[in-house]
Structures are given as C-alpha cells and as structure tokens.
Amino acid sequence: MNTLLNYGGLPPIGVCQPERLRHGGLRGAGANYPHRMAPSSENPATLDDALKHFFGYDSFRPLQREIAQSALAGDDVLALLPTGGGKSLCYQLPALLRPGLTLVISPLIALMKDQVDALLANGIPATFLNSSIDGAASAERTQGLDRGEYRLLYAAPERIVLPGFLARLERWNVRHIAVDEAHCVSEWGHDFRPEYRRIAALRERLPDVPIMAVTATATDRVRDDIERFLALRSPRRFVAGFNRPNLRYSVFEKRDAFKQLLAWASARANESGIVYVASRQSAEDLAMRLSAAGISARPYHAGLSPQQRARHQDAFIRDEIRVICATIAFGMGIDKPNVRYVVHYDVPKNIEGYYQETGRAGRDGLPSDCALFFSGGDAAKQRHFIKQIEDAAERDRADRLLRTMLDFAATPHCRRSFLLKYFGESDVPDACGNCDNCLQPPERIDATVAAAKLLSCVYRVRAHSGFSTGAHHIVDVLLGHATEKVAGWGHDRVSTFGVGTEHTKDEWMALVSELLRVGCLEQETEHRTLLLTGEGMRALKEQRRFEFARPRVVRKPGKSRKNAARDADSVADASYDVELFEALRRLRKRLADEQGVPPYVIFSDATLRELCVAKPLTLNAFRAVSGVGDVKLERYGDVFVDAIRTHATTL
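Please supply the coordinates for the chain just given, on its own, in the form predicted together with adenosine-5'-diphosphate.
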C-alpha cells in the first residue's frame, strides 16, 4: 500500500497507479520518499514533501504555505494574491492532504477543463461538471463521485441551484469549498456574476465545511462583499503584495509603431505575447500585418463570434500561434503561464487596467516584458473622448485616472515603485532594478527653448492663416522647409520659419508628443490639427521651463537570435541552451497534442529552462528539477532524458 496516496483512510487513488509509481517511477534516493512523509498537517515538512511529490515544486510562493495550513486547520480563508501568485495551489494542495472531496467554484467553463487537465497530468484525480459535457459523460462523472474517486470537483456557480445538486454534495463527502475569482460576487469588481451570490446556499447546506475565497482583486469594498456574500466566518485574511518582480516595465515612444512592434516580436520570435490595442479594427489590422510579416498572430475582440474567439484563444494557449492582438475583451480566463510579453500598443485608460493586462505576462515566474508604446497624440485623443462624457463626476474620474496613467508613462523614476505606491503599498523601495528607468536612467533634456519655439510656431501659423495645421506641417515650418504647402500658405514668412534647425524632425515630433501629454497642445480629432490650449498659452507667456526624459525606441533586432534578444532590450537571458530549449519545446508540443492538452500542462517553460541548464541525464537528476512531480517523472522522465542525451551527443 502506498502510504502517501492513502491519506485520511481513503482507498488508494486509482489514477495515480501507486504501484507503478513506487516500483517503476522512483529510483535511487527517491525510492523511499513516500515513507518520509508524515500524515500530519502541522508538520511543515509534510507540506513541502507534498508540494514536490504532487506538483514537483521545491518551494512555496509567498503565502501559499500559510494559506494551505489555514485551510487544513479548518479555517475560512480569504486569500488575495496577485495574478501568477499561485492561487490554485492554495486549495489544491490541502485537497490532497485531507480526506474527502474539495469543491472548487470557478466562473469560467474553459478554465475548468484546463485546470483539471493540469491536475490529471500530475496524476491527481479531479473532474468538472458543467454545461460543456454531455449527459453520458456527466452521468459517468457523477458515478465516479459517488464512488469517491475524485479529490477535486470543479463546478460553475449555476450548478448550485440545479435540483438535487446540494444533496449530492452531501453524499460526496465535500470537506472543503474553494471559491476561485471570488471578486465575481461583488458588484464593485469588474466581473460581477450574480450566480456567485448563490454560493451562500452551500454554507447553509454544509455548515461545517470551511470555505476559501481567492482572488487577485483586492479593493476594500470587494473584500467586504466577498466576506459578506459568501458568509465567511471570521476568515483568516492573507494579502500578498502587488509586486510582480519578474515583470520588466518599459515605456517606448510610439513612433513608426508597427515597425517597432515587428522589431519587438521578431526579437522574440518563439515566444508568446499579447498586444493590447484600443479598437477592434486595430486588433484585426495588427494581426494581419504581423502574420504577413511571418509572426503568427490572431485577433481577439468582442466583435468576433464566440466560436472564433474560442478558436483564436485555443490556438494561442496551445502555442500554435505566437501573438494575440486583442482589445481588453481578452483577459480573464487566460491561464497561459508562458506569456513572455504584453505590449500596450495604445495607451490604456487607467493604471488598474494596465496593471491587470500586464499581469497576464509571466505567470510562471520567468522574466517577462511589459512594454507600453506611448504617444502624446494617443493621450490627446483619449482626453478628447473624456471631454465628451456628459456626467461631470464620471468625466472628472476618467480624467483623473488618465492623468495618473500619463504620469506613469512620463515618470523618470522607477515604474514599479510608481505602480506599488499607486496601489497603496507601504515600504516601497525607490528603485527596483528591473524597469527601464532603473536599468538605464533616462537622459533628461532641457526643452525650455524648444518648447517655446514650438508653441509659438503653432500660435503664429494660426494667427497668420486663421486655421490650424497638423504636426508635420508645424515641424516643416520650424525646420525651414519651404514645402509646397508651407510656401502656398505663406508660412515661410512667419517669424518662426526656420528657427528650429538645431533639432531633427524626430526630435520635434517627440516634443509635440510631450506637449500634448502635458496638455499645452491638443489635437483636433478629425484632421489631427494641433491647437494651442489655454495652458499652452500660459506656458508661453510665463516662459515656463520644460524638462523631459529622452524617449526610448525599440531597436531593430540584429542578425543572430541571441543578439537580437539583447538588441531589443529583452530580459530573455541567453544563459541557457537555446537549441535544447527548442528541441524540448517541440517534444512537449508533440506530447501535448497526443494527449489533447495545452503544452504547459506537460511542463511549464520554467521547467524546460531549468532542464536546459541542468541537462539531467538520469531520472534522479531529472526529478530534482522544479515542476517535476512524481507522476510526471514516471510519465515523461524517460523521453525527456533521452532527448537531452541525444542533444548532448549530437553537439
């Protein structure tokens, strides 16, 4: 009998094939491992051992251990962890260390399947019940639950009200309830789901079963709602910080935006990325242009049919395409851990959205990039939309939020520190060492004289002609280019004609962007003509000082792939064997396709990277790698070790 898998006096778990595991899977030092594990939840060594055995991880992420311990102690728990904080493990691990069934309430049908697939890949008997499965499959699962074959059951909240479901839960020996994405219970959250209010019925029916609520959304109001509507009983609260240390934040000047995006994506040709845009049309355009340039990409927005959306999302999750070009419709429900970059092609409306969207990068903990392509013109456009909001309070709010977003884009200081302070964190260090400004302090340029020239040129051109012109025309005047238009309109006779030859066209355009951002200029939406604002007029009169950070641009990738990564300021370090990585990635994809699961379910990118460094040639060495639990060792150890050996001998 395998003691490890026989916790709480349950029959051994069939799916795990404990006999094979014991005799075939574990060799050498690992062979006596199950006996070292004491069946006590107080003993922290137990949790560590279980973490390695079931999930293959060597250490807990912040608060995971404490949360799991509380759950095992029978407390109600409210856990607020950032995206990628590893929330699932907080209830999955206790589910394996106590008898009975853990019920997981989850809002998204697509996610349930992925989560269950990931558990099954680790040999953990889990299943889900929702409207996507047919009657026969559902009956089969119900019988399995009757026989006590599963440790975790995922269900949508709608199911709670189905006739007979509560009675079944009693029969199935539910011993713990986990509510994923618990903020869905609150109208103050961004994904309110009225069905979530039904969860309280579980509490009435199963009064002795502890509840764990987990979410990444953590405002006070949402937190209060969760406790109230889920009827939590003096819950233990765990709040992890907002910091995502593996994410690198950078802001680039949006100039030749598509070229920059292409340079960016080409430098990361094999990596998955999300490009957020402001409109459905741009999502379509970008996806098409990227694909035409050899970077496989698909659009995702609310204008596509649910089938198309599901198809594109699926292709992305299965690593069949590299890039998703999406509006903010794309988000919750993306559990793909190996998103290596998130590019904001247009400026987001507020910091909350920006933080949420960038948060989808790097869930697996590997270094990942968040790049914001910023233009003052975009900012002006947004400001223009905000002005049309009728409700004054609403308008002010939107304006305030946008302003903070623009401050983030313009700050010469640490971006991470900006974000963390915004979210009200205390003891935030001044520098993080992993954002563009910390890595390479921005060059400050005194733009006082140039700004005065530019603002007065806008003023004089209008005074001369009685109409306004676009930015390019103004710059032509400053540079003294007597183009057809300039000469035709007599702008070669205004006093600012040719006074700006000390700067290049690009520099002038960057300054236009800055002056739009600070509100000294505005851009009329239809013809994009530049207007001097009241603020700009005052700045001109006061001879205001202007100092800006020199804008950064994405550089073109170099010839070799390794250099390419560096040229484009990538965080991807080349300290691992890139070719082996690609070989293992192909092997992973093949296995994933055979089993009909997303590649990350087999092994995460983090595990593949570690394999490329450690290059284990024995099963024992293979087991030491993070992400290799005992069932995966048994299932995949031989093929991966073979692949690593083959690679070593063909070098």
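Note that the structure is a prediction, hence the values are computed from the model and not measured. Residue numbers count along the first chain shown, from 1. Basically, rigid core = biggest C-alpha set you can superpose within 1.5 Å across the two forms. What changes on going to the form predicted alone:
- Residue 154: CA moves 2 Å or more between these two forms after rigid-core fitting.
- Comparing the forms between these two forms, the C-alpha position of residue 178 differs by 2 angstroms or more, with the core used for superposition.
- Core-superposed comparison between these two forms: the C-alpha position of residue 288 differs by less than 2 Å.
Okay, that's the form predicted together with adenosine-5'-diphosphate, but what's the structure of the form predicted alone?
The text that comes after this line covers the one chain and nothing more.
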C-alpha cells in the first residue's frame, strides 16, 4: 500500500505517538488504535484531497466547502446547517490545513468524547479537557498541548473562564475557535445556557483569532444574538436550510401507547432508536417494560447519576442496547449516526425542540423514521403547566409555541413543508413525498354534529350532577352504556344518553383528543376529568363547523421482519445484501470492542451498506467506497475485504 500523506505537517500517529493516541481516547485508557504507517512529507493541495484522505469522502455536503474556505481565509463565520449536515467538518478540515490549534467549545461532555474518538480513528491528533477526566490525565494532555501535539482541543464553555486557562490558550498557538451549539447563547433559543455569554472573553484575549459559530436551529432573532454575544466581526453567514429529506415524519393517535411503542420497536428490533418522554418516571417505566418485552432499553434523564448516564449512553452508542428512553428536558449530546428512529411518546413543548430531537435520527443520511404519538390529553397537560407560569410574557410565549406544535400534529398537509416554513424558508414545495400526509393523504371527516353532541354531553353531565367526569364515562353516556357509574349517577337520564351510537368508542375518544387540542375541552390534571371551556361553550352556541383528519394508529407488526417493517410504515432500504451487512456489522462490533470505541467510529452504517452494494475484493476498490479514508484503509481494509470474499464464496 502507498505511504500515507502527511497533511499539514501532522505528527506521525501510532508511530511516534501510540501513547498519545490512547490517552486521547474516550473512555478509560481510551481507544487503542492500530499503528499507522509513517506519513510522507507531502502537503495537501486542496480541501478535496484532505476530505478524502482523512474522512474518506469524495464530495462535500451543501456549504461545507464555502464555510471551510471562509475559515481558512480568517473570516468570522455563522453557519446554520441541519443536524446531520456535517457541521463538524466545517472546522475540523481547516484545522488540518493550517498550523496551530483549533479550540472547539461544546456544551456536552459526551459529544466531545464521541467526536475526539472519531477524529483519532481517522488519524487526527485531538483531545478534550473536561470534568470527566482525572487530574493526571488532564495534566498529561496539558503537557501535550504545550508541546503542540494536537490539532483540535474540545472544551466546555465553563472551562474557558477558569483561572489560568485563557493564558494557556495564548501559549498553545490557538489559530481558530469553533463554537458548537451556538444557539445556546440566546435567551430566545430553546436551550439557553448563560455560560455561553462568557465565551466573548476569548475575543478580548485572542483578538486576532477568527471565530466560527455553528448550530442546527436558530431563528433570525437567535442568529442576531449569536453575532452580538459572541462578538463576531462582520461574520459571513451560511444557511444551508433545515430540510432533512431522509427523515420520514409521522403522527399517530395515542391509543394504548405502550402497545403502540412496542409494535413500533418490534418492527425495528435490529435498529437503534430514541424514545423521548416528558418525565423521568416515564423514562424508567418504558425502559423497564421494553426490556421485559425483549427490546433492550435503558433510561436517560437528569435524575440518574453521571456514572449511570454514562453507562447507559455507552451501551447505546456501542450497539449493546437498542433503545434509549430519554426525557425531552435533558439533552442526549450524542454523535451516533445510525439512530434509525426517534419516537416522541409525549407531545413536545415547541417546534424547535421537536426538530432538534428528531434530528438525532439518520445523521448518516440513511432513511429514518420520526414518529409523534399524539393525544389531546397531552396537549391539555401542557396547557395546565403553562398556566402555572407567573410571568405573563413568558406564559404567552410558551402558549404560542405550544399552539404551533399542536398545529403541526394536526395538519392534514405536508409536515416537512410546515417545518421548513416555520423556520423561515421560502420557496418550499407543498408536498415532500416522505411524510405520512404526503404518502397517504388523510381522510377528512365532518365532525360538526358529533362535536356538538360531545360538547353538549360534557355540559349536561356536569349540570345534572354538579361534578365533571372522565372521557371514558362521557363516551359511555353517548353510546348508551348503562354502566354502574352511569346508572348510579343518573346519567342514563340526561338528554345525550345514547345519542352517539353511530360512532365507535375509539372514534369518540379520537374526537375528545381533537377537541382538547383546539381548546374546546380541557382536562383536569389530577383526576383527568373533562371540562367545557369558554371556547367550547362558544362553539356550541355558534353551532361551529368542525372538520378533522381521520387519525392514524400504529399497526401491530406482522409475523415476519418484512411484514413488520411494512405494517409499521418503516422506511428501511433493502437494496443491498442484507446478509453481508449483518456479517460486516458483527465484524465492526468485534473490532470496536477490541479498540474500546463505538462501532460507528470504525465505519458508519452508510459505508457498510455501500460495501454491501459494491462488494470490493481489492484494496483499491475498497478505498473507492465513501467513508474509507487512507488511515482506515490501512487499519481495516484487509480484514473487511477478506470478510467480503468469504461471504462471496459461501453464496
């Protein structure tokens, strides 16, 4: 094999620095990578050469090249790219083409570990400094920084203002600063972190060092805040858009939610998924019930100890468990590219949070699913919490954001179009062809008469008894079911008893959910009783017309994996050799375990799938596959080619 290029004068990795590589790794002793061949004295001619050599890609994603070029030119940059759009490469590549150190500020310790691990796997000297490492490791890495052994340093915003750290940065020859998750600097963002405001101190101590701010979600107001609070100087703005065409968005009516979730996860039993929930208890309960049903799962929330969270996250990114059940209030901070689905078990508070959380699916560009389990009861619960907010302006803002989220859940039109227009994108097509409403336009139901019956029943039951009841009781009255409670409370004598036999119980419950969503009903939080709102009373008096989309439900999976995927509306792609893929996935897992890294650090699912299509039988053919750089070719080429040859001989 040809001698590897030494891009940008990087120190030889694995030859003169095996210990440095190991100590730069993620966990414990870190990644114990095989030694790399001694590089030659050649320097990169273009960004394209470095892209292929280090990362194995032949082409850039939208705006990556332009952003990297601006960074190399010394400009301040504000880059807005969707999750999975390749933000990290925008500052990682320039770090390899210029001397000196690039400082990367990230709010998430786990994300630092993942990114450093991936860089080391590609033969790039990088490290991190944060609270997860002990004093000895921190001192060793600091000494390495003093010797100029690293090209990238990841650190949390809190560390920047520690005594002496700014002075160290001055002597470490920092040539570029990248601020990841830059929206955290704005109070108008969905994830405000006050410590981000202190990053501007770097501009005072390192006035000539350009800054790149990157984020996946930022409205115009947030973008202005990023420029102001990070003290960016006439930054070049790059906005790649919010579209994630590989993600399929679907909304399902929430009925017997755990059975729905189990059907969904069972149809994707070999895939990784995240289930977002509203409470810590839900995260614990769902993880336990999924595991008991044969779907390996763990909870992840702020109530766990840092050690527990780290263990659960490690198991997830190493493909040792399939599902993480996480609270929506606690960021995962993972860089796992092969999350094939994200389920929102409870309705999110706003579109920004929903978009970011769904963005954790399909970061490798492969087809992935985003499902929202929606009920009007969840909407009513969120409204109840909003009413407890004391500040009127904040309460109004929270209510406005929730209304937009509920509109997304109820829209009969293209969901992708809804999202893109919300984030200010113009010239958006009316149909994307990859959301539930585009693939199967919903049936519209005239619910005017039924809504009047239901609202009237809620009113008359309370008027008769002086107290409110739950939704199931109201539906029993409408259906004319003389249950013990219905008869005992005399509700079989109200005028709405038995007037709704033309609909099933499920249909009535779906209508309850819709009337909760539009605010005609509300649900008392503790006992979940239904109350007629002022809006509902006006709707009755005005004989308001109601039209809703017929709700979708998650179907039970079929007997076979193929039927299960179809019945659960999976977007799995079987245009590759599935048996070979599973064999390569097992090989990848073994190598990853030996080296103490997540499997995707070896190769992504996208690369494995391409290998299963191309089936390269030589190293030259192996290098042509996207995601195979020169370092990985040397480390893994022979063993993967051998596995492909073995598979070919067994057919």
